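In the block that follows, a single chain appears as C-alpha cells, in the form predicted on its own.
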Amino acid sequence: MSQDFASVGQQFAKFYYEKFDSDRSQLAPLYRDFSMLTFEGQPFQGTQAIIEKLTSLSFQKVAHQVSSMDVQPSSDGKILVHVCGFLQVDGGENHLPYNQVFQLVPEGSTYYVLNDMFRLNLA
C-alpha cells in the first residue's frame, strides 16, 4: 500500500496549523459549502459558518503543538487525520490538550476537507 496517503496528511495538517494559528480567515479555501466542522459538540456546515466559528474563537494568539498523527487512506481517494496536541492559548504556561479528525476528499490535485471535528480534552 502506498504511503502518499500519509504524507498528504502531515502536509495538510502543518499548512491547516500554520494558517490557523497566524490568520483562522485564510482556512476558507479549505472548505466547500457542504463541509461540517463540529466544534466541542456543536455543528457548522458551509464555509462561511465554519470560518465565523473559528475567526470568533475568544483567545488572540494560538499555537498548536502536534504530539501525534494518525492518517488512513479511506474510500474513492479520500484520507482520514486524526491529530491529538496540545494548545497554547494567549502566551498561557497551561497547556490544552485536543483532539481533531479531518476528512479530506481529492478535488483536482488538491484536497478539500469535508469533515473536521474538534474537541478539547478536558475531562
Given for the second form:
2 protein chains.
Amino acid sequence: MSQDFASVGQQFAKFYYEKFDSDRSQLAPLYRDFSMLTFEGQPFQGTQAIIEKLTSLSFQKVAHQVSSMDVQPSSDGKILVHVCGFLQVDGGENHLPYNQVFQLVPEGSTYYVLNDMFRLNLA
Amino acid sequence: MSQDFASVGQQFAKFYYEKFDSDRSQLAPLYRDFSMLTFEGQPFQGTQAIIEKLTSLSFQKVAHQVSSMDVQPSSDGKILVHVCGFLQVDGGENHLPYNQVFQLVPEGSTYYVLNDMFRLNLA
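Next up, the form predicted in complex with another copy of the chain, please; the one we just looked at was the form predicted on its own.
To see the whole picture, the full complex is given below, headed by that same chain.
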C-alpha cells in the first residue's frame, strides 16, 4: 500500500469540508451525474439532486471538526475515505458526532466523488 | 440504482456479525490476500494478518447491534456498506458506539471483502 492515496484522501477531506463550511454550493464540481449521496438514510443521485440536498440543510453556519480519518486504496486508483468527526451548527455549544464515507475516482489529474454516505451518530 | 445491492449488503452484514460474535476465526473465507483492514487506525493486509488481528482482540464475548446501515453500488458490481451500531463487550452494561465500512467485490456467486475500516466512536 503506497502512501499517496493517504495524502489524496487527506487533501480531499480538507478541501471538501472547507468548501462545505464556507459555501456548500461550490461542492458541485466534485460530483457527477451518476454520483450517489445517502444522507441520514435518504438516497440522492446526480450533482443537482445532491447539491440541492446539501444547500437545503436548515443551518446557516456549520463547522466540521475531523477527529479521525482512515484512507484505503480501492480498485483502479479509486480511494476510500472514512471520516469521524463533530459538527458545530450555527455557532452552538453542541458538537454533534458524525461519520462520512467517500469513494473518490481518479479523472485526469483530479478526483470526483462516486459514493458519499453521511450519518449523524445520535444515540 | 437497483435494490439488489441493498439486500446483498444487508445479508452480508448479518452474516458477518453473526460469525464475528460467535467465532471470528470463521471470517477468514471473507477476505483475500490483498484485502485491507484499518482497525482503529492500524492497517492490516491479507487474510492471515486480518484474522490474527480480529482473533487477538482482548474480549471473550462480543455482540454487535446495528442501528443504521447504508448501502450503495460501486463500480463493476462492487458494493459499499456503511454500518453504525453498538458493541456490547463481555456482557457488560456499556454499549460502545462503532462505525464500519466494507467494500464487497463479486466473485462467482458470492462476494469477498476488499476494504474494511473499523472505528469506535469514543468522544
